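Shown here is one chain on its own, the form predicted alone, set out as structure tokens.
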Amino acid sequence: MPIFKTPFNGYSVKFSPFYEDRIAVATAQNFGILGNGRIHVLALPPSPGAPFPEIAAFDTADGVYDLAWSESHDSLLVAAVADGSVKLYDSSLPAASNPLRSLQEHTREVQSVDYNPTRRDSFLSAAWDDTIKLWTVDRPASVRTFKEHAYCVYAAAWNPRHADVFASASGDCTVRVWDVREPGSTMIIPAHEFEILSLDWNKYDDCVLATASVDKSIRVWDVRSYRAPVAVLNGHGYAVRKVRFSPHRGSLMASCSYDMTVCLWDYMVEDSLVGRYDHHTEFAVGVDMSVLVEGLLASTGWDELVYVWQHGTDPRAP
């Protein structure tokens, strides 16, 4: 399956919700510590062994840690940048016309962005300044700032069914569930004893979410009764950097880790680890599952490589 070499270290990869052969990749120079960033918009090669056609590339003065496709406009992207900005790009326009907007409110690195899948006009940013911000595409300033976490917020994710509900994961070892109509968080889950680096909602059960932590585990929670996790998934050797629920199967999820592997899990079965891929040679920090092609996976990492492959095949195979 196809492999793309990035000039910088990969941080995030996302499949387009509109085109089954399109992905976007966020990268950062020098492992994101200091230096430039670049966003790549790529088409999947038309035949095995062919190179990735690059649709667009946008350079930034600072590393790009995450990106999200718009759910309403097929060429629009939101990027989380290390200088604290959130930038909007249109991949159908030349580089000179981009970014369309640079939203500079966070005072520390922006770690995560997530586009609202139901309302489709708003998105979240989560940052190292301990806050989450809510934005709409047409406003130059944030709609609201959510500040309750006591340490860096590494991820924020919209609920797939409820347009006003999202969850956030923080280095303070908690997950908070929020309703934008309420003044504060509606739920606090002490999900891990160590920093929580990622979370995602189940796409088929809007009460279930998964968290990924420095403690090497993934935990699955039901927000209706969160005193104990529904499942604890052990198998990674180091911190779990990202977790993503399948858009096609309710109990399936993918994760990637500083142990350089991408794992597939089914939390409803006893032997929950259903796939392990060790194609990366450095930290694996970005993973995604295509919403348009069942079983199609993408990953990126600090080895400056992007892989796209079908579950059950070798990511390195031509």
Given for the second form:
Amino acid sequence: MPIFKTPFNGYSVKFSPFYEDRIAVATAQNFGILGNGRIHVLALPPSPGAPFPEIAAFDTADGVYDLAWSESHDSLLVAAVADGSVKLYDSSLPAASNPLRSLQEHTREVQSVDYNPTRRDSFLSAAWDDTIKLWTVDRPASVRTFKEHAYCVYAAAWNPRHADVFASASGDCTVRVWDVREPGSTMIIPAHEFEILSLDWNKYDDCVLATASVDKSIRVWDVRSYRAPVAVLNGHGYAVRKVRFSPHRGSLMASCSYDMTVCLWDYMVEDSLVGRYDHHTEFAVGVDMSVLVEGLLASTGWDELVYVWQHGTDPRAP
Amino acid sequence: MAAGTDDKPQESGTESAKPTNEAPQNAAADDVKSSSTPSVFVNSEPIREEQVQNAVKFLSHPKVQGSPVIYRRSFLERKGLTKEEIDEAFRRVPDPAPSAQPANVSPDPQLKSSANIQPQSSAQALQPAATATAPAGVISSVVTMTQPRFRWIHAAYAVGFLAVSGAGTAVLLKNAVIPRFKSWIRKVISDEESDVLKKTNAGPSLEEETAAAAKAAAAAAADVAKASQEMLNSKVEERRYFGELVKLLDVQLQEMKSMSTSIRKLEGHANTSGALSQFNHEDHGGLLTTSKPYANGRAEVDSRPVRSSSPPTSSEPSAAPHPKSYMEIMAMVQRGERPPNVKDINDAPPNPHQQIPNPRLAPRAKPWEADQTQNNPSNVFQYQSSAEAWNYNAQDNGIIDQSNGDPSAPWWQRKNVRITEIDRDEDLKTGAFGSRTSDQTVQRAWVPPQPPPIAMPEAAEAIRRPKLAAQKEQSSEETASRSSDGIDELQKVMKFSESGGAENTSEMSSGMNSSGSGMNSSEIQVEQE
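Show the form predicted in complex with the partner chain, please, the one above being the form predicted alone.
In what comes next, the whole complex appears, and the chain from above leads the way.
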């Protein structure tokens, strides 16, 4: 399985929704504390042992914490930057013409960006200034700002079936479900006793979402009966940094954690842990499952490595 | 924050207070999908009076009223209150002047002793110090939303005020007492001298003078005594507050020590060394463990739907050990240094008005969107064939050598490795979950069930009639009483058909057009009643 070495510490990796063999990696220097950042757009090598061809690389003044591929343009990327800006890049243009846009409205680090998979024209940014902002690619300013959380918002995710619904996870230990047509949040789920670092919607059940928290657990919630979780998945040794539902199987999800592992879970099964990979030697911070290729996983971490492998294979195998 | 508290969510909250889990909402009728509608993403529970009363008690607490509104709201949200309940509680609390300052002088029994001190500047300096320490002392023990920064800053302020007040009193008294003392001594001495001189002059006047001198001396001594007494009092007070503060800090210290010992134990297993980090959420989560007075208030988890994968480990988060170089960089940054490898990069857009290029490829359907109707076992093969198509079409992929000889299976698309085959074959207790064989990958979208044939025509008739009455009320917000009035006869019908299962009636109504949605909701209401 190919391995890519990034010069900076990895923060996020995303598969392109247009090309099966394309990924983008967000990295930040000095663990993201203080330093530059870089975005890599890579293609999967023709054979597992070959190196990754790099299609593009973009340097930023501050670390890049997350990125999202556009669902409407095959080469457009949105980057969440630690200086509070959201930047648009076009990987088909040379680095000198990039970024296309730099949207500076957040007052603190932007932790997460998510592109709307149904409307395909808008995206969200979640930042440590307790707000989430809604943007469209053609507008220079945000369309809306959602300010209700009492602490940093760590993640925002669009509902895969309802174009106007999204959820946000925050350090104030709550998950909020929003509807862009409503002025405020429509639902507040006190999902964990500790900070919630990530969340994702089930692609096949639009009322189910999973949250990952500092308390080392992943909880699966049904918004129709949100008082108690549908499932509590324990097994990680430290805080769970990211959780992603599989685009191909309804109850399967991947998670990465500060215990340096990437785990696969199936919350409908008695023993939910269906896979565990401990290929990273530092915090595993980014994980993604390909929408176009079933079973293809990618992960990155602070050990400055990016792995791409098929579920069931050894990511470190040559 | 202010944007969130609006009337609109209030309305939508009460509208969907009729539990309408599946009935499409009349207001958002533009959502054509027959399956779950936006109303699913709204709190559909009615306001729980008990929770509201608890919240009112919490909000009426004087300590709480000194805290910012957003922390009060956040606390209530974490206790599981809905937005409507929180708004209701805020409405009920007789809200005095909302002050955002954390340390207001409040008539607190703890502070009455400080109020007794005479209004010297030292006492005034004490009062803000006392109020700073008292909230600091109380916050950790009483339910509040705790931010560690909150507490530490208050502790720092308290220490600062104490020091300043101590220094101030020392200086003042030094300036006041000592000159007085000196002048008193001088007076005595001069009196003695004058006495010596005037001794021969007049007896009674001498006595008078000595008496006066003695009185003055006594008065001065009394003054000095009083002043020193006051100083002592204030010092005692200060010491007491300081002692409390130190106790709190000790508690904090102990907890941090216990955390670090547990981490050291863990580090014994790990290779990395490194002390407790200060970074972001690991620590924030860690510090939250020290202040969980409200943990027991967490909603009980219904054991039935919850499935744990393995015996739950301790849910207390311990901070993960950070790499050594991470600690170095943190230390450097905290000292204010810039790490040497950071470059100045200009990442501004070179042309902010550059046109966004037109998309070259059409967006591809998502795997979950493709199966609106039926499971499609050929999905997998579709991807493979489409992959081939992309391999030929995509110009930008020229980098990839397509001539790997096997266009149907690039190395990352190996389909022989199925997720179901991994190690867990024996665990596939899939009887309940049906098709694990080939493609159960997609759950079907919810298709509304066909309405059953009408078994009881009278029931159908009765249902249809109150529908007209209910329809009028749908434009305005329906309340429980009003809708139930309109369907009294329906209640009788419901009892008949209850044997057929509540589903039947709901199905029958769902089979009707969307205006029956109000009917559906009121039916369910009736059932609940």
